[in-house]
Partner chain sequence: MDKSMLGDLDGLPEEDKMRMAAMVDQLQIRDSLRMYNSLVERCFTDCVDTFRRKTLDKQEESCVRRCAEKFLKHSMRVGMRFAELNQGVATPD
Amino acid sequence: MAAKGGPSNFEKEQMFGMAEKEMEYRVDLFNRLTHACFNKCIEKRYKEAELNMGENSCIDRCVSKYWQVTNLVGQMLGNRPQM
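Now give the single chain's structure, the form predicted alone.
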């Protein structure tokens, strides 16, 4: 620990590295969610410039389920015993 109670340079680098990894994880998660829900809910041939009601509700359900599963998997991984 630093003399005045603040984090040392090494600790700052560690925190920055963890924040960077977290950001990479969140961007990857968002990209996978977008890709999965787009492929599931949006027709390959666009008919309209705006999403129709069916596409809107499909995307809403898809995103909701994706987050639920992601949170469930995270909880299960967090609760498993360490080896």
Second form
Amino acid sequence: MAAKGGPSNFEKEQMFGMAEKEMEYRVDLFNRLTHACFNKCIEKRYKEAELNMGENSCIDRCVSKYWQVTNLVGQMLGNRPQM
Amino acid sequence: MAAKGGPSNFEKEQMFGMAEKEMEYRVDLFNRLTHACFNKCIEKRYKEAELNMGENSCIDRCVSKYWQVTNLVGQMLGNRPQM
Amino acid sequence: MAAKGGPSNFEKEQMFGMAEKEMEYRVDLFNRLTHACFNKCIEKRYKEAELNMGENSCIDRCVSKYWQVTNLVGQMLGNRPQM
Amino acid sequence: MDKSMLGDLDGLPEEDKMRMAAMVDQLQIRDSLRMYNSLVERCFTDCVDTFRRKTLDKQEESCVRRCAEKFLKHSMRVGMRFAELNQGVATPD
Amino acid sequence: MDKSMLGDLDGLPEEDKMRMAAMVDQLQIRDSLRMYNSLVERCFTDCVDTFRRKTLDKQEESCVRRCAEKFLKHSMRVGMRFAELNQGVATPD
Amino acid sequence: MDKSMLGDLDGLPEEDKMRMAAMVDQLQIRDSLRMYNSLVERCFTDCVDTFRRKTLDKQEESCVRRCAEKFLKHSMRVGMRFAELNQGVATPD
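Shown: the form predicted alone; wanted: the form predicted in complex with its partner chain:
Shown next: the complete complex, the earlier chain at its head.
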């Protein structure tokens, strides 16, 4: 199978597995961020189907702050070999 | 491998993958419904191990309403090509 | 492939699948336990980055009690063939 | 989970049927284990609130038993109603 | 989810590209279905609180509609902001 | 997660051991990434409550740092106690 100099089947499986985990991570991050900012910014009585101006600017800032928390925690974990 | 006219291995993988996602979806729906209706209907002090009459009828109506919400949201998503 | 008396490929897949589910179960148990005890024991204002003495002993007892609940519920489920 | 959700498998060769059945089994095992974990989490969270000892006291233990019992009965009832709805059984209000 | 997250696939043989694309498709399907389930759960939890009937009343139904509509708009806006951050677009406060 | 949970692998051929080890690695990577996501979610939820600016203020930032630090220490302690219980180490009350 791997007669040429390319990666072995085993290495390929590893590579596909890593790519899959990476995508799952991003999807999970996006979903948690979406729910966290919905909880922080959206008025739960749902009087209207539209986002109002206050909600819109809250969402933009919320995404930005969540992103910063992700980076901040990432730096902290980066300094810890056990992660 | 796929000498006969049947589906190729690649198509089979796709088919199995879709069947798996479909089952995961149903399990996920059932679990969320179960937890949502437990939260809505069950008295949390757990004075008794039996479901009382009020809880039983609440459960029946809760499942029915949850199902309707599923259909309602499904219709709304069906009208949106981006989902 | 399975010319020798060893397990067939199909049996191997089953075995790997079971081992995977078992590991996923333990990881899930550990994560839920960690979050449950964090909620029960840790003061949410985060005045300090250190765990204080009260939190430390709360964590130890919390893990122990969670473990007992796991065993207790496991016994109850063991008596039910439908699980 | 219900094996009937797989629909019509008759057209598949024997080998694929086995593989499909194995997949269903694996998903059921995963689901049972998750349900076990979530049941423990719920009853622990609802019943255990003091951490002065490292063993459950009598009251906590019986609360956990009732909680688990109740959740299982609840889950079974939900399962019945859910199956009816999946099969399109209509009932009056 | 964005296919661009896969980075540079040009080096891969055709067969592996197809497999990678199939994997992305599968993850997107799983994610869409989960999102559907979580949307239903949220709007049910926020909008339905009485269980004297087994059908949604008008008020509950319109609450669910607004909730779902609002969540989808929210989710789309979050997606746009998230994509900008992923691409390193800097904007003033 | 602990590799010892795999029990006795000695009976397996070399190829299967490699595959089992790869599976454990994959699960550990997935678990680490999920833990990272859940840590971010928790500390964001507990520490960030105002959205008048798009950058974290000093107070929020230090709250997040303490929260993450505390969660990691908590998680490590839970891991030690959990390992003892898994190994059946009995201790007095």
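These numbers come from a predicted model, not from an experiment. Residue numbers count along the first chain shown, from 1. What we label the rigid core is the largest C-alpha set whose atoms superpose within 1.5 Å from one form to the other.
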>> So that I can tell if E43 moves, could you say whether its C-alpha shifts by at least 2 Å between these two forms after the core superposition?
In response: no
